[in-house]
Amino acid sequence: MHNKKILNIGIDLGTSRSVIVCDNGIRQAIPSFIGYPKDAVSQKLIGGDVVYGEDAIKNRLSVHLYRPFDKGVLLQDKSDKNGEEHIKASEIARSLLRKLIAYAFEEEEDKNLLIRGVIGAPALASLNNKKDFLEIADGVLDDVMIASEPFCVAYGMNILTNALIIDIGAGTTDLCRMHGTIPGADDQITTFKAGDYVDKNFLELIEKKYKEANFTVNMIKRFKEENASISEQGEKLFIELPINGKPTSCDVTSELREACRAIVPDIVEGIRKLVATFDPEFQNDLKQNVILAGGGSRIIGLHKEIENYMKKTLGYGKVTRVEDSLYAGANGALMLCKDMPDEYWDELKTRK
């Protein structure tokens, strides 16, 4: 047993954005980017040795810009688990986590405080991926647990049975069916067609249509996040791009819709598999309670598009969206963190 005061934190270390929610009322979200100055001039510009989030993106011409996660997991050196790329990504991710945890303290951190955290991970993160998250948290959190991100969403909404959660992030789209127990491997599916995949398709379609336009993926990403839609009812969408140095209004309505639709077939196929392998007496209940979460859930018309596909392949489907797509996963992780008894955390420590 311990005599320290406990601070519980729910954490979502995302490919594009990282979030914490604390039981002291503080919550914070920042882009998952870190920048290190290129030289003495850039160090003076950013006012230090490191810059995070939006400030890192804003100063990306002056810094070495890093995003430590890819497809929802830590960047890996394909040839060597302990390669340079992996070690650097681990150090950068730990620095990002420290920055997030620092937001939890309005004043100086209380040294007599026990910090517990639940970190949301992709639905089918491998054993090594989970170990990576644990290593990142080592020395930052006193107690840590890794949980499936869509499970955290469901837990936070108190939807523990007869539901199918679809968490659409930047690197992965995770599907998880809930049936009153902790979901197993058979209950979850991960695809890599998510927000980054939409960005890639959108960029390629614009390049094809406006060959002389000059733009970056960051410009495209920001426009997509503000305007993403697959609805045929909306207004025309125009983005201002420099063509031969002159700002030009470019119609990208059909290109954005096509890029956003690219993730739908894999999502619906995942739904079909999870429904078809579920207890037949409860399959209709599952189809009636499909819930979209994550940044991708904000795509206008996406829930209706998935419903239409479900009607064709499964006969019926009802899809809704979470109200707070940014914090839903971290909120659930916080609730899970608070609900776990002290004995559970003590047991976790003995396994290390």
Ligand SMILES: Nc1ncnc2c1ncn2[C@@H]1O[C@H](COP(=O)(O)OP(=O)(O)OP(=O)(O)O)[C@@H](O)[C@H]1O
Second form
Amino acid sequence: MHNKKILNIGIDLGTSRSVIVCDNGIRQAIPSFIGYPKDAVSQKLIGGDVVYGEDAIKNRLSVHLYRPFDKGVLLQDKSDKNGEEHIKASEIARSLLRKLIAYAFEEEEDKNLLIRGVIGAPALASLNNKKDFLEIADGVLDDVMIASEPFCVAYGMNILTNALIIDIGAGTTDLCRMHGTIPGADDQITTFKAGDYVDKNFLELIEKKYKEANFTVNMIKRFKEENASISEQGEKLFIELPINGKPTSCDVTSELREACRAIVPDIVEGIRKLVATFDPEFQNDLKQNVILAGGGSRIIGLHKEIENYMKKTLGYGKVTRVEDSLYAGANGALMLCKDMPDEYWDELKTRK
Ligand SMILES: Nc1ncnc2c1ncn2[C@@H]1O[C@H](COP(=O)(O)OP(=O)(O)OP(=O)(O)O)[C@@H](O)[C@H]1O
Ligand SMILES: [Mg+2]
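In place of the form predicted alone, the structure of the form predicted together with the ligand is requested.
Starting with the chain above, the whole complex follows.
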């Protein structure tokens, strides 16, 4: 037993954004990017050995830029589980986690506090790569538990049963069925069609239409986040892209809609599977309570489109969206952290 004061934190380590929420009221979100200077000049420019988040993106020409996760797992050479690549990916992720934890303290870290955290990880990683996450947190957090992101979202909304959470992130879309207990492998489905997939599609469609245009995925991602919609109505959308160096207005209305739509079939198929394999007496309750979370849930018209598909394939469907898509996962992780009794954490330690 300890007699230190406890700082509870909830963390959402995402492919594109990492979020921390603490029970001292502090919360912060940063893009999941880390940059290391390429040479002495860039070191002077960034004023140190490492930059994080927006600063890393801003300085991307002068730093080696990394994202620690891809498609729901730690970036690594899969054939080389204990090799250099893996160690490097772990270090990058640990460094990002340290940066997040530093936000929890207004000044220097208080060594008298016991830092206890629940890390929400992509569903796939939380099932198969739990060890990687525990390794990352080792030495950064005193007590740690890994939970799947969609489960954290549900827990944070106090929705523990008869609900289907769909977390549409950057690397993965995670579907998770809630039925009153901690969800297991059978309750979760992961698809790789999420925000990054939309960006890739959008890029290819624009390249096809405007062959001369010169642009990066970053430029169109921002445009997507401001305009994403799959509704047929609405104004025409024009993006300004350089063609032979000259900014030119390009009509991308149908390209953006098509790119966003590309993630729908897999989501609907996932819903169908999770409903069809659920206890038949409760299937209707599940259809009644489908909740979209994650950055992708903000695509305008997406919840209606999924409802329409559900009506066609399952006879009925009611789909809503979480209000605060950025913080929903980390908020839930914090609640889970606070709700777990001391004995539970002690037991985790003895198992280690
Ligand atoms: N308004 C918006 N419309 C459409 N897409 C958006 C919007 N805002 C954010 N996104 C997209 O949502 C994705 C990020 O969502 P989120 O922050 O939930 O992902 P993540 O947790 O980092 O990723 P993952 O859960 O896959 O690890 C990005 O692809 C981003 O472009
Ligand atoms: Mg996420």
